[in-house]
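Quick heads-up: it's one chain on its own, the form predicted alone, in structure tokens.
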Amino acid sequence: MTIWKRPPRLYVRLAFLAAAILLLWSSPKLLVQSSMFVAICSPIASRSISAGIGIGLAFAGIALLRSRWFCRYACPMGLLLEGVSRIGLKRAAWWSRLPQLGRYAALATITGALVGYPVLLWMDPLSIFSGIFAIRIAADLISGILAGALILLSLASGTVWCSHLCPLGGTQELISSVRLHFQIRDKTSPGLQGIAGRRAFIALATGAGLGYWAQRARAMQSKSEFLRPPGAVAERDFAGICVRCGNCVRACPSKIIHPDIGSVGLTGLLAPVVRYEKKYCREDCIACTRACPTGALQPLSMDQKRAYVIGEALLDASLCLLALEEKDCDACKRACPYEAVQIHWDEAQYVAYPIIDSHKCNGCGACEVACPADPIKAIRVWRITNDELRITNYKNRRD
């Protein structure tokens, strides 16, 4: 019987949908973190665990008991698209044959994060749900890809996400399957048996496989373009921790957070980048590092953020208008809240320029958003691409 000819779970399950809405404005990171799925796979990914995941560890505990409990009564993606569902075209249900692909992605999931990069991390529901509300403006509306795709497949197909495809789903059904194996009385469950077998391990394999690829490819990353927001793990990690949920893109009082669309690679699509345009990031904020629910960035103190070195600033003089000698300006001196911008006279070459010191400057973009210079900056920062340079210049400052 559908939840519509229930209407006692349908009122539960609404309550739960304004529930996710209320958490999404007043603590998006709690929603996420109430995945079982992210909260067993993220501290795996991330080698620590932070006091939110109890939430989906007390989820997972519930799904002991009641497999799917949460697809039933709680999911907010989930009661969305079998709206949708409702309202979709006439269709046949082809996939009823299918295998529950959900708990093989979960599996290869969990394989994934034990060598440091949960592969299929960001098709979690619920990161899912919350990336909808990142969108702000045209540019962003990628953001919601991954839910547009879902709603429509479930124009398309009905309910194929949720009863074969979610890995949320196919988690809980994991954590039923262990009570199963052990419950004496019922003979006839399958219990672990039943995702045991040649599916499963192709699963283990190919999380572990694609895992040690994809963590390989993004240690390899060159690309100096690009920055990630303050806190950032590791690149060879952030790519596989972060579920691209986007509370980073919203809780950034700047606005100069932005889901990536593909110029890090693949491995890095959607993942929030940090563009300097208008704005800078602010030397009294920590909001990002707060908001996400899986470790990817980091949660800073105020004196952390400060010392987190987020890129370099790098000047090129032929761009310079003081250099050049076609402005007296010092607009990047004046805007750096860090003071690690001084104007130097070179008495043998008589010109003056800007100079940086490494030692203060964090890469906060103050310098790159003053700059006068059009079409291109003279001053900009430039990710450094050597993480271990990055996390020794990071403790140096912070000491």
Second form
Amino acid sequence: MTIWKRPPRLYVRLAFLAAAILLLWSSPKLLVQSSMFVAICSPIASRSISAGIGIGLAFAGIALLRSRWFCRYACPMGLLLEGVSRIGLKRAAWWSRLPQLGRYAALATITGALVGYPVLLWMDPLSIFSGIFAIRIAADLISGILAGALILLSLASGTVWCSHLCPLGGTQELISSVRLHFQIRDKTSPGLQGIAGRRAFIALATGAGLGYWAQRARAMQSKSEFLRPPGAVAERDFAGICVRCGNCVRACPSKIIHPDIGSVGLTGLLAPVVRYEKKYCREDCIACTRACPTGALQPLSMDQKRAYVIGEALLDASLCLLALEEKDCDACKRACPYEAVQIHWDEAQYVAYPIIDSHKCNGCGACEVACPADPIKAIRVWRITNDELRITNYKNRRD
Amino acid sequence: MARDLSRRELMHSIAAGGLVVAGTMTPLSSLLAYQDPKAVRGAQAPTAAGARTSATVVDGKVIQPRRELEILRKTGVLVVGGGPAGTAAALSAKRLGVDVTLVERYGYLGGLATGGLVLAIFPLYGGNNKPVILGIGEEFMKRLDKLKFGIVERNIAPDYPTIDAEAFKYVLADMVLASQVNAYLDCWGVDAIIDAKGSVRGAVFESKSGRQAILADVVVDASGDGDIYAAAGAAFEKVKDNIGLDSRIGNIDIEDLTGQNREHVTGNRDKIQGGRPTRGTPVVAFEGHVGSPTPAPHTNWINMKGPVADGLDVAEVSMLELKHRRALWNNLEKVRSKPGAEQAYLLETAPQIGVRLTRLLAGVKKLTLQQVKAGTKFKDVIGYSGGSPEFQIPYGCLIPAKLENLLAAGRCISAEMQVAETTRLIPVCWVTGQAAGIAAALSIKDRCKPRDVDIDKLQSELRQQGAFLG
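Okay, that's the form predicted alone, but what's the structure of the form predicted in complex with its partner chain?
The next block holds the full complex; its first chain is the one shown before.
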């Protein structure tokens, strides 16, 4: 390396950083889709393809020629972590003896994707970078938790992430090793043999096994209460396909989408959940469905979104101010954009309460937000545990 | 006056004089102070019998003969209905110096806010919890503020105030007496008086004094049901809504209800589970409703939604009056089985049944849900309704599309039913009442039809009287 080469590389990296931030602002899903790790694993896992992954595949083409070119020139997360590591502790690189785990992470994720659950897709650095920008004022810091962890890691141990752990880096190595394998004349290169062997087998088996287990685990979590944003694919697939980039969190004008901690369990960690506190899922908005880079949230038209069943509103009459005859309240009925709530007079009990038409309700949460019952709302949106029911409702409504 | 006048004769002479010098008549309040010093308890001399006009049966049909009606009074602004809209209209109009007559069917003022025991003063605030209903409504509440146990939960949006019915009856009686508004109670507006062109010239009333007419320059129909504009032939939409009967329950010993302790502790609330409810019909067995606190100690009010019924159908309303009262006693028995409520008693069932919506005027403008949701601003705005979000009410909603010399106020104004579900509420009736009263007075002062009232003047007078117009 000659000295004159360094400043231009920095310029190129800064230009890519600027481009990344510009993308975040204008078309956030493209930033995540430009990760070849995501561009390869997401379509496999979701069994669907979108045009945006073209950028990621283009970078994969470059990796075929020059391994780690992306890391050295384009990766905004790499630039950030390198900058951080310079101000961090200058310890001996204890990790230099470790195997390059990133490529095994990538392998495991690809096989997991084949099974249907890309186990470590959430480790994608561009998604983590994107997540930083989902932290909002007066909102939670959870979106940036992965980025925070990487920054701490870089402060303590230098560039261990980039060189040894990053699955995007590992993906590039896998790709370039394919090239080396076919360059027969380069006998010294390990080629595919370099990554084959016991470790690769373990990675493949682990990916498939974890993928299978994660889906089973998710199926068993059917009892926990949480809601996914509109357009979410079936729950058994959702948290795998989601890369936790925070795009949907950031896109939501009502700020009702939050990265989850705890309510979905380990496999759903940081994946988006909907909580109705001050606002509901507006009937005139499809922002989150358009921001998802991986298809975990399918892009919906306005009509499709109105028909998409997020959950179902259910009434606990023992908390309802109208049913308790404390107030002449019909806040839920007034709030419902779909006219799914009606006040019903129960002649036998000589009392009135709201009833919800499940054929009209899509779980937007307007009623829950409007309900004045305190401290627990009488009408709340509950998860439809049976995905098939949810999808049937959705299809019926679109007809 | 050489000979002693009977009360009726005195009214006659005043009404006749009024025909000549409208607006400078002796206020009725001086009549209210009138006490016949020679009133004798016991048998009275018979009064001269008028022409017989009883209904007769002709060929199996009941026929009411033509007859001349006694003119009870001639006035400037005649307000029919003494509920929230009517009292606001009469008091506001009087402030412009015109002669105002207020007629109320029950024996007290306040309508459903007092006699209906609709004690919740809702909605007062906009989407951002800012108060959007001021004006005469705020004056009423400030008067209540000064009364012990008069009103609680003031100015703590989004919670809204609860009033005491008797305190509010007192406030309205006091304000009307002091205002020199001429008030007739126990007097039911039953018909419109229209001239050859079909313009409204007053209204006909039934009371213990018989069927009498009040002539007026402008009529404000604050009857709630649009009885006068319907009788005068104005177009309207007829709707049905739930009809309930509110009540108050006393000796509820569950909490301190003086407003110091705002914690709701009711029989059902302490069993909060918060678990996933079932779909469809609630499986809750209601164990007696204790309602929610009122300003009066140990006294709760209980809201009842009631079934959907026709508030203009005497048979339906009568049946509900009976069934509701029976149900309220049955509820009391259940309440008494709760710990701490054994000594509870049914303080009162509301004197008047809770009819929500019946007629909606077809006005110059009809306020639509779409306009409300879009936050439409009107050049002829006369006030706001609270709500989330708050919305403007235009003057055009108070003016019948064709009928002259009449303004609607209160729940029967021109609005789509989904909007009327909000504009029918007490604070919004104060708003439309105040605007109708001022507009009626201005039309007299400026010698124009109510629909031609100068909007700038109307708005400036509303602001003068403290109303919020944005």
